[in-house]
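Next up is one chain by itself, shown in C-alpha cells, the form predicted alone.
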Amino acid sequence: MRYLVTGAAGFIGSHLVERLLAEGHSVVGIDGFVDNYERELKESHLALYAKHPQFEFVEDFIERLDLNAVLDGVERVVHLAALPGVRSSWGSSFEDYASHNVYATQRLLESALHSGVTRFVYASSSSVYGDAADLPMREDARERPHSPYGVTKLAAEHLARLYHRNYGLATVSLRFFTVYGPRQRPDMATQRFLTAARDGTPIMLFGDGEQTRDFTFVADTVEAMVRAAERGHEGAVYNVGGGSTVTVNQLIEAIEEVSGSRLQVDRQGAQRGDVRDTCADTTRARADLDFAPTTPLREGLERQWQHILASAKPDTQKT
C-alpha cells in the first residue's frame, strides 16, 4: 500500500512511519514543523527513516499544499498532523488551532475524495469528551469538550463523519487517550517527569495529583492505527486506550521506582481546560479491530526511561 502520514516527524507519526516502512509499504510524509517544540527533535525523528527508499517527505502546512499532487497514488491516509495542547489553545492562539486542526482537515478530506483514497484514518482525542459524567468513556456518550483544543478536534472529527455520510469517503476516527513512550513531546507530563528524574530538577504539578489519565503506550496506539486502516468500519469512531488508568500521583510514584530518583514536586493550581478524569471503554475497538493494548504502564515507562537516558546530551547526564 501507499500511505500518506501527516505529522510524520512528530511523536506518534514517527513511530507509525517506521512501522509502515518495516511492513513493506511506501509512505509519503508531511510535516510543517509547527513550533510547539524544538525543530531539532522533530528532525531527529525524521532522520530515522529519511533515507529509506520507500519514503518521501514534504515539508509544508496542509493548509497551503497542492494536496492533489501529494495524494497522487496514495491509497490510505493517516491524518495525525495537528496543533496539540489543551492549556495553550485559549485566547489569540485559537486562530492557529482552527487553521491547523480544522481547516487543514477539511482540505485533506476534500482532496482525498478526488484522489483514489480508499481509507482515511483521523487521529482524534479523548479531549472531545471533556469532563464526562460517566466512566469509562464510551463513543456514544455526549461530547462536551472542556478546552478550545478539544473543540477543534471534535470539529475535525465531525468533518470526517460528514465526508463519509455525504460522499462515501471511508473515514475512521480514533480517539487517543494520553499516549506516552519514547520520543514523546517534551511538554507532556510523562516526558517532563522522567527528564526531571534524570536531571535532578523539580517538576511542576498542576492540581492535587488525584486526577486520573488512561495512559496508552505509543506502540499500542500505532497498532490501533494500522488495524483501523485495514479493517475499521467506515464512518466509525473508536476509543484507543491503554488500560492503565492511574492518578498523576501514582504516575509519579511509578516514575520514581523506574528511575530510582525522588522527584521534587512544585504543586500549582489546576489549569483551565484540564479535565479531572479519563478512562477509555475500548469494547468497540476490541470487537471491530481486534485491538487490545499489550504494554503495561510499568513496562512502557521503563522503555521511555531508557530512551531518555540514551538520548541525553553529555551536559545533562546525572553524575
Contents of the next structure:
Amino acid sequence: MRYLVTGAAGFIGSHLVERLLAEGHSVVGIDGFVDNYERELKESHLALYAKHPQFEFVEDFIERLDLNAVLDGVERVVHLAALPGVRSSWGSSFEDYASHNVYATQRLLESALHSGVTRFVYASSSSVYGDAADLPMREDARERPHSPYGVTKLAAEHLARLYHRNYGLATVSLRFFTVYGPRQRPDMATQRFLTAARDGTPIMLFGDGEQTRDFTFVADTVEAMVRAAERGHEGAVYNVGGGSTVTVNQLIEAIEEVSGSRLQVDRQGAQRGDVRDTCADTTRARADLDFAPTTPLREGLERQWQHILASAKPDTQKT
Ligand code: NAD
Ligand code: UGA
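To complete the pair, please output the form predicted together with nicotinamide-adenine-dinucleotide; the form predicted alone was given just before.
Next comes the full complex, this chain leading.
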C-alpha cells in the first residue's frame, strides 16, 4: 500500500512512519516544520527513515502544496499534521491553529476526492469533548470543546464527516487521549517531568494536580491508526484511550519511581483551556477495530525514561 502521512516529522507521525515502513508499505511524508518546537528535534525524527528506499519526504505546509501531485498513487491517508497544544491556542496564535488544523484539513479532503484514496484517517482529539458531563467519554456524547485548539480539532472532524456524507470519501476519525512515549513533544507534561527528573530542574504543576488524563502509549495509538486504515467503518469516529487514567499527582509519583529521583514542584494556577478529566470509553474501537491498548503506564514511562536518558542534549521547554 502507498500511504500519505502528514505531520511525518512530528512525535506521533514519526512512530507511524516507522511502523508502516517496517510492514513493507511505501510512505510519502509531509511536514512543514511548524515552529511549535525545535526544528532540530523534528529533523532527528525524520533522520530515522529519511534514507529508507520506500520513503519520500515533501517539506511544506499543506495549505501551500500541490496536493494533487502529492496524492498521485496514494491509497491511504493518515492526517496527523496540526498545530497541537491546548493551553497555547489562545490569542493571536489562533490564526495559525485555524490555518494548520482547519483550512489544511479541508484542502486535503478536497484533493483526496480527486485521487485514488480509499481510506482517510483523521487524527482527532479528546479535546473535542471539553469538560464532559459523563465519564468515561463516549463518541455519541455532545462535544463542547474547552479550548480554541479543541474547537479547531472538532471543526476538522466535522469536515471529515461532511466529505464522507456528501461525497462518500471513506473517512475515519480517531480521538486520541494524551499520547506519551519516546519522542513526545517537549511541551507535554510527561516529557517535561521526565526531563526535569534527569536534569534535576523544577517542574511546573498546573492546578491542584488532581485532574485526570487517560494517558495512551504511542505504540497503542499507532496500532489504532493502522487498524483504522485497514478496517475502520467509513464515516466513523473512535476513541483511542490508553486505559491508564490517573491524576497528574499520580503521574508525578510514577515518574519519581521510574527515575529514582524526587521532583521539585513549582505550583502554578490552573491553566485556561485545560479540562478537568479525560477518560475514554473504547467499546466502539474494541468492537469495530478489535483494538485494545496493551502498554500499562509504568511500562510506557520506563520506555520514555530510557529514551530521554539516551538523548544527547536536554530538551528545551516552551510554555
Ligand atoms: P507534533 O507537533 O509532534 O506533530 C505534528 C507535525 O505536523 C509537526 O511536525 C508539524 O511541523 C506538522 N504540521 C503541522 N501543521 C502542518 C501543516 N499545515 N502542514 C504541514 N505540516 C504541518 O504533534 P503530535 O503530538 O505528534 O500530534 C499529532 C496529531 O495528533 C495532531 O493532529 C494532534 O492534534 C493530534 N493529537 C495529539 C495528541 C497528543 O497527546 N500528542 C492527542 C490528541 C490528538
Ligand atoms: C494533550 C496534547 O497536548 C493535545 O495535543 C491533545 O489534543 C490532548 O492531549 C488530547 O488528549 O486531546 P494534555 O492532556 O493537556 O493535552 O497533555 P499534557 O500537556 O501532557 O498535560 C497533562 C496534564 O498535565 C494537564 O492537566 C496539564 O495542565 C498538566 N501539566 C502539563 C502540568 O501540570 N505541567 C506542565 O508543565 C504541563
